[in-house]
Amino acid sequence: MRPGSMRIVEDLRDQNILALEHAKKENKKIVGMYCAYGPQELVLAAGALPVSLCGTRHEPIAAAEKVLPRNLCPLIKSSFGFAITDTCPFFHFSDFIIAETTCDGKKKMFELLRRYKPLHVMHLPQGTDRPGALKWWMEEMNILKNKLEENLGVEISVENLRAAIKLLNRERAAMKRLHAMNRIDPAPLSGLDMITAIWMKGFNVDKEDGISLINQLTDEIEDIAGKGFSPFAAGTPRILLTGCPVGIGSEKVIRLLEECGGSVVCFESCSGIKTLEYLVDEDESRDPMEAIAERYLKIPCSCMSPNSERLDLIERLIGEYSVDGVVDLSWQACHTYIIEGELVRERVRERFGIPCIQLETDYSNSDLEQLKTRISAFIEMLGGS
């Protein structure tokens, strides 16, 4: 039994394009964001609407490759292609873009992208365990605050920052509750539906409406699970997907894993649980800018070195979600995730002794049969069919 609320979730993107058109007519400011390190609290406190930008489909890549090298991560090429072809309505409506130095490819692509929109690049420290990392990131937050105030013609107050912190903490709590539903065995929600809900939420314009919808969906899943319904049979191998972010248009590995007999119960990546683990401290005796900086710096991305927090998170999720196998997905030319895959495999095998496979691919369908062969063998190893 599929939750009826999923039909509403699937329509969110189109509904929110209309909402953005309406917002622009009312002179609302729109801020586009590419990465989980982009602090939405500052955007909301500026009275603007934060929106995710497109970058998960293959179609715009051909246009991007006229400018960018072909041997580049598909996420970067897709993001750039959407922008230069003006086929991402969220980029089109954005008044300002927040970018970040998570990898060299994105950093250099943003130099070209600033020709199309006002854009500010936040410079991340290279590791969170280094002395001065938080101070560095605090300075970057303050620079961004000044840029937003300058470009949007507003003043970001402490009161607005605290209100934004509470709102986004409630959104993260709602998303964590949705994720937690798939701790049930068998999982009451397919991995494909879970990633659809996660991905579509990023395009949501009205945060309160989005929180209500996610809570409605979770309540419905809870009811379905209580009645013993699941899209999977008992004993279906339970899979944790880690690695590069996935969205609609780049979900082929999730689709193949479930078509071949698995159940993707958990997403560790920054399109999943990784960005929900930590809330911003709401203690009003603290500087809210420091609290925001502290929270975002904890995100365990492979751009950080070392990145042991990601390994610790994977280890915990394997236990919480009763995982039978781990799939580590890397997009081609995403060097940090590809190299870090060796550490993931070592940790999974040493601590749990369960199968772990790394898949390197792009957004195209050119390798579907090859992937299907490897995934089928992996599911068979887990005891599935």
Contents of the next structure:
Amino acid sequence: MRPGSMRIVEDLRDQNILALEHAKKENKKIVGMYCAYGPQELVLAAGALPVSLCGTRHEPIAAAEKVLPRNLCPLIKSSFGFAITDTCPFFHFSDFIIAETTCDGKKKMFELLRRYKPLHVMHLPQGTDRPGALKWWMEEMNILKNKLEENLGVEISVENLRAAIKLLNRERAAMKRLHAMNRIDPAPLSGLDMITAIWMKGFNVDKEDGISLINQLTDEIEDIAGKGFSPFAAGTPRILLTGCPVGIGSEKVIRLLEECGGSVVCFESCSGIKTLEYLVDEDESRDPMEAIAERYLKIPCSCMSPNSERLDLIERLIGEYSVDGVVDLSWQACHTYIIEGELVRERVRERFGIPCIQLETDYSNSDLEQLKTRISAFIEMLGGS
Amino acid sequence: MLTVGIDVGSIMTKAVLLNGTELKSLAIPTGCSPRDSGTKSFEELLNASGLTREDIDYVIGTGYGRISVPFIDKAVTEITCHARGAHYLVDGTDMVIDIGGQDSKVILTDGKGNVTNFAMNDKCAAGTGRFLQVMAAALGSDVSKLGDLSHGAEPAQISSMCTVFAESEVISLLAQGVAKKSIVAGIHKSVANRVAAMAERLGKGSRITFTGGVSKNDGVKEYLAREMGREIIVVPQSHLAGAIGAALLAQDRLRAKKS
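Let's see the other form, the form predicted in complex with the partner chain, since the form predicted on its own is already up.
Okay, now the whole complex, with that chain kicking things off.
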């Protein structure tokens, strides 16, 4: 039994494009963001609308490859391709773009992208365990704040920052509750529907509406689960997906995992639980900028060295979601995730003795059959299908 | 209990009929239609024993063409099937190296025929039967004869992993007058290197069984043993491991149903 709210979720993208057109007419400013490190609180506090930018589809990659090298990760190529072909409405409507130095490919790509839109690149520290890391990141937050104020012609007040913190914490809590529904065995929501909901939320223009919709969906799932319904049979192998970001257009691995007899119950990746673990500290005696900086720096991304928090998180999630097997998805040429995969496999096997597979692929369909064989064999290993 | 395993590979289709422990098999070229070759192998196998589809209790299809065979009860990946088949052929196998027409796989097992981990070559043809086929064509040989050609020769250096570039390398080695058997030895070494690296990343096997069509090639076997520093076991039915595994898994299914 599929939650009825999924129909509304699926329709969100079109609705949001309309909402953006309206916002534009009302002279609202729109700020496009590529990555989970981008502090949405600052954008909201500037009275602007933060939106995710396209970068999960294969179609614009050919255009990107006229400029960028082929052996670059598909996410970078897709993002760039969407922008230069003007096929991402969110990029099109953006007044300003926030980017980050998450990897070498991205940071150099942004040097080319700035020809198309006013863009600011935040410099991330290389790791979080040095004494100066938070100070550095705080400084970057302040630089971004000035850039936003300058480009959008506004002033970001402490009051607005505090309000934005509260709003986004509520959104995080709502998302976390949605994810947690799939701790139930068998999972009440398919992984494909979950990624659809997570991904669509990113493009959502009105935060309050988005939170209501996610809550409505979660309530509905709770109801369905209460009646004992699930799209999966009892005993279906439960999969945790970790690794590179996934969205609609690049969901082939999730689709195959479920077609071949698995159930993707947990998304550790950036669009998933990785960014929901911590809320921004709402303590009003603190400098909100510091509280924001602190929270964003805790995101366990493979661009940080070392990144042991990710391994700890995976370990926790395996327990919380009763996971039978881990799939570590790496986009081709994403060096940081591909290399870190070794540590993920070691940790998963040593601590849990459950199977872990790293799948390296891109957005194209050229390797579908090969992937299918790997994924089927993995599910067979887990005793499924 | 009569079960059949059909392994529709990219080059050859293998069919195995199991009557308890009695085993009958055949192998035919896949050609351009996995559906036709799957059906043909099944029919020929049954005809030879005077049986019909109704006599067979369970059929499992495997190999890349497994889904295109219409009469099977179930499709299982060749990874699971090779693990099971290799264990049947060589008791105590804990690592299977399967090199087929279009891919190569290293499979770790629990010593009882169950997969515990595996690795598979990526999109390209390096380290596969296809690589050998292209090189054999460049040398004007038949791929089935390659294995005997390299014996005792000093391997020429083939440095390119890419099949197309390696073919150019072979052609230029021929032009330089390098002995054919050295080039063939170099080709075998190249395939073995590639697969051994994949095995090395996966783990150590103490009893390694080599399966798939390329297991018939003694040159590749020899270089695999050298690269990995361990014995590589090949038995006459190694190329049938997938189909045998499928027929055995079919028996398991029937037993599970009955109990």
